[in-house]
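Given next, in structure tokens, is a single chain: the form predicted on its own.
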Amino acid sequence: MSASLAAPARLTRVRRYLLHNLGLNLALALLVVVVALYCGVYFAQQGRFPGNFELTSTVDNTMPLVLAAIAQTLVVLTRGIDLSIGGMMDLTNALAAAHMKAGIGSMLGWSALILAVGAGLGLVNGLLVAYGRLQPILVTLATLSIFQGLAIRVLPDPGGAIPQAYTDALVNTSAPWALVYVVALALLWLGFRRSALGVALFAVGNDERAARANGIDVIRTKLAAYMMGGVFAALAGLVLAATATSGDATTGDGFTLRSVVAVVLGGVSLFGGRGSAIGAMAGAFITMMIVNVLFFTAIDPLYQSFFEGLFLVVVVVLGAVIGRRFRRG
């Protein structure tokens, strides 16, 4: 009798699991079929699977992305959004590249000044956002712009250059170690979770009242995700200039509407208090497999876009009713 009963309580862990998890397995079920199609389409078209080469580039290529979705996921866990994190990656890849010399002492001293740039960036957002109680979508479209016109004046035409070992440290062109970087931010990720300010931007997010009648004081918590999603911005800047091996003012403009598709892929909700950056990994590959994918399709680069906006439409779609189906099962 009792194991009768222990198959039936399993189940039902397994389905609170998933269902308490749905966006985030929702991902990653979505990265294995991308990956998939990807291999598919490029063995047709090249007669053989993805090598060291294409996996590498694949990865290197993805990291700005991936610290980008980190960066909006802490503030949309707030209920927020931040439209800011491309100029942000402007400033601080320009930064990099202007003034970024060879030697450890400069290398680890620009990084180090570079973090503190975003994160007191990310500071002003949070107190305009927080104290000011102003929208979050128009301050950081605001400061979006500001932080575009300092990225120009830092570096007015592409250049400048980054030094070798720094490229190495950082996207090694040699072999994906790269998803060394993934795994530890997503350990990172699951240790935060658990933390004390990990727990309240979960609790604001769902509903700022109830943190507040809990104790959780809500507007150290938004400053907090602004700060947090300043640093990882500009360390997106920072992947990005050692990816590219120099400069650009303008490089990282993509990036603010590229983090908010990756954002939604990995099933964090844009109303705040669910979701997991994780998730959000997973769908920085995501948005990186489907522009492989329409690459060796050999779609013109003028559709793209298009095709892009498409699938995610489609994807979007797709998740909201297999998590209403699910809900109901």
Partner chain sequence: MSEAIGAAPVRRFALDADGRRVAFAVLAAAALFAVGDLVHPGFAGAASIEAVALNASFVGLVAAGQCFVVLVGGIDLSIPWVLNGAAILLVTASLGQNARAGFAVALTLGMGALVGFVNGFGIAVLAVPAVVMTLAMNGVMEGLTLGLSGGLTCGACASYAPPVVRAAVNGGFLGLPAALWVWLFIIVAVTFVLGFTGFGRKTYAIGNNALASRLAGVNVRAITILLYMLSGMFSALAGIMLVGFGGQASLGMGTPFLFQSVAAVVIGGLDILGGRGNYVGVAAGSMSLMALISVLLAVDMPEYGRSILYGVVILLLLLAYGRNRAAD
Contents of the next structure:
Amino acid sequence: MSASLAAPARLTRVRRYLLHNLGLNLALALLVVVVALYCGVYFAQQGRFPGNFELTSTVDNTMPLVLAAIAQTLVVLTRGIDLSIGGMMDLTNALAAAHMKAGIGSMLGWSALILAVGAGLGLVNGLLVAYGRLQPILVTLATLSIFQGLAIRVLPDPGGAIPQAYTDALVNTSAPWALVYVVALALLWLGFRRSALGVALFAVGNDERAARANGIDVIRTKLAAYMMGGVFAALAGLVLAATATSGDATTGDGFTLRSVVAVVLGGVSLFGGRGSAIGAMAGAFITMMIVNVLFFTAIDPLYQSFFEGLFLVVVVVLGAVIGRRFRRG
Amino acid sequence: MDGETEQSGVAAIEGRGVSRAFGGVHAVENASFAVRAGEVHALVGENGAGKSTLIRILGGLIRPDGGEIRVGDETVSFATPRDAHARGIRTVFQELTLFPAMSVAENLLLGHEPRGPSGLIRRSALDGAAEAALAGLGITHIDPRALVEETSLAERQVIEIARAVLRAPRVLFLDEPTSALVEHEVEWLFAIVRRLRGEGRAVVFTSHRWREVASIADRITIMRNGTEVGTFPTIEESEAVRLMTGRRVGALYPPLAPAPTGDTVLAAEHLEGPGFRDVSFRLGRGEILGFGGLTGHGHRELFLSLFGAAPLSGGALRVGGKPLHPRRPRDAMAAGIALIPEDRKTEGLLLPMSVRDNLTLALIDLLCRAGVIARGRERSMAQRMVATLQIKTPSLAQAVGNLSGGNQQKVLLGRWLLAEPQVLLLSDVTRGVDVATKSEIYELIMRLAAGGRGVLLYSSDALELSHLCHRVLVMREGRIVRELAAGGFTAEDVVAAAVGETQLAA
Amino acid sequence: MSEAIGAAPVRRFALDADGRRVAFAVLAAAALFAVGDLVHPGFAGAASIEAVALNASFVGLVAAGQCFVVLVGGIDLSIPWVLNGAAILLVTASLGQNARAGFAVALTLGMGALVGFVNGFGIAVLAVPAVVMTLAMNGVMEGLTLGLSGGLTCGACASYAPPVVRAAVNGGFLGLPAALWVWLFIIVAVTFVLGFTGFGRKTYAIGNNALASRLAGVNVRAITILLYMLSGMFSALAGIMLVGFGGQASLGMGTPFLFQSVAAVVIGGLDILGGRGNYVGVAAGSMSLMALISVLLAVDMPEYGRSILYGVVILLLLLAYGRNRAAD
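Let's see the other form, the form predicted together with its partner chain, since the form predicted on its own is already up.
Let us now look at the entire complex, which starts with that chain.
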């Protein structure tokens, strides 16, 4: 037919891959840089490179944030934000510490129940956002307060106990076993990205109106995103409890904002529809590495937040500048 | 593929007495419209006649307030476009519905991706499948791996059409499918449309270009003021225009004063910016200089750059003899330039704010003494403009969003008249405006020009350009490709130059 | 209130809706005092109302800044540590001496303005999302405050606020605490600025449609930066007032104010997407919030119950105020 215009120059494979996954690639590159930086300052301090112990403890300590960052990613991709992640982690953490007993039945049963609770909490957020048509930031700010209150009700004082066997099953402190989880989560994400729901999630985040016009069930997609976010937040709460071997109804509070930071560092757009949970996972590791670097550069720990904040701004601004340059050619 | 052929008596889809109002204004009122299988049906009417609303209703995007939709001999109710899809009804809406950060292939095959045994999408097969699907429709110039945001507006329109066609709809609605397409792209589209007709499918399309309508439509339905005027197998253009506007063609437009010979008020030499290049022209005092061309061919960017809202990267601009390098709208405003943007709802007005607030926004600094707004002066200024332009509003405190389209446009015009500009950049000022107001706006433009101002007028309506302008510059791919000089051109000439037709009817 | 969820999306006039929301916030405060008086007789008495208002004045000041940025669809998450930093800066710069009070107050307000400028610059010029920019600045201010004060262990950190500052907050005038007069003045001033000045008009314009405002010649960047500067200054002012009220600065004193300022703004009827609402509503929202907290404390509601109820009240108000604009 007559429609064939002169074919424009097509992008090379490599260039296209870099360009289309810019946020993810910048996050991975940044991760490499901060890991190298960490190894450098570690060597300068200790006279050797970090070994198995450092790797294991770093990965173990980052796991809760990795899971929280995935939860945040799922919601942010729909052009929302979930400020209640910290509250969901508080509540699930408290539930585990208050109720879980040694014995396979109790551990499995409560784990399943707690994940279901996470899904339920996410569903509440989702219903308010999707059916109530309220702003995600306000809805989740309100539910954050509610979840925090419930957590304190469940576990008024820090304590409770997590069965040793549960900790052993989830957290291996002698080898970087958790890296397997990281890889598994990455694979899970790649699979999800290819599922109908994954495509719908991106479509809704790209343009809600267009998604509807294309026959996508926008409400169901959002509900699913918030529910899955709840499940991952609950998982984060469980891992946090397993790591600490006891519970604390406020231990998750800090994770709300840290999950947002991880998502932003991971190149996920807060305007929805762009990004990857793998980037957010990298973002979680980046934040953790920055803390480690600060520790080994003997900077007064009181200044830690200063450097974290500065780092966040610089990365976001540089990322935008690099993106613009790259696109222009 | 369900190639069942309908009895000629039963419509493939039909709307009976359909109505829909937005904020108290009837966009469609008691409209009836029936489509037969195997026909190409053109839906024509002025901007704001209700074509798009009717298509949105039949496509399931919005629900009607009243009336009935029938598919075959069943009454149906579409809650979402999904329900319409299930009945084999697909729509290409006027506002494109592609996902910018997703690839062309992902967009094209959304929901119909090649899947592996696990039920997951096979990414390795996705691009190939998209490429094959595009090739099957004769499209080879679009890279399925590109992101939609990397494609041109015309390419997006082609992708959007291709996506709908690939779903093998029984009825395909196309709302202004050709607004961004050049000649050979239109030919491509029409070949597809004929093929669909040959397969017994129905195609409904809207267009402002009469030639397109006449060349391919089996039947033509004319709409005016939200309802159908009639359906005709064939109809003369002049008669159709009379039915669309409710009056004779010429009567809508006031007589054009002769082209002035006064001095130049704006001179552009080799202007260059994002989306346009090498643009040179002179605008005289009292002159109405038209800009024609398809959507996405640079006029929008040119106007924004002239107004300082987009960067000018090259060339020289002089206004009233003095050089101007507008870096922001305030610079252009200080030089006496005013811009009425294309989309008054997203670029012009503050819909929830009052008529008064909207009228005085551009002048607010001048109305302030020590930062405080002189309310009395502000009110009298706003009142004066409401009276001058006969803006129909219950009060100055009324939210602009609650006015009719025509009165909204008057408020926007009023804002810039208050600024007493020397040069007006007008973009599609009569879009979504009723006929009576249209006529008033035309007279206003001519009065402004007669008062010694320079007017640059972009319009997607070639008829408007041919009646209103002393000269018309037609842009294509960011350049001025033709100048149609005073007096000797028709709407057809404008369209021909815009779509890039090789031989121009003399 | 749940009927409101299912109610048909009637198109309302914007101004009426705004008025309705302000009325709602005022009614909520009145209702809370009435309920409080039932469960705890004397709660609606003058002394009790005055005490609640005094508490509300601090939230109200912070919420004034939050109000400015929310009106353009932004948000300021840097409030906690700007406020905390301001409180510490005031005492360390003044060393509790009247002679240095003027300098210290000016320096502290200047610090707030500077942080606000950085926020506004990042958001308006570098296009960093407001959530990210102000979150990062909160971290920056936290680190600076902790680091420079050595975790509030510095010699000057134990200083008290200068007597003049304390008198200006704790003193009385015509039978009302001075802090309330300050707040009343701010209420009048902010309402005037938003309602009667060109700056206020442009603020609403940007909040309703930033692109259209720019195309009408509004200097969107400059106004946005100014708004964030105002927010920083109001946080600093609240820090000064708090330290004047309590005498000494402490760590973490700003933390509750982030949630409370957002809550006050929401209860007060502002649209989080910008362009709608006014400070009278926000002031009423601050009163409602503090009245709620006082009622719950008066009936010995445990911490968890209060936390749950704050959330529930905000959700109910959000549902009552209606669906967001994206719906139409």
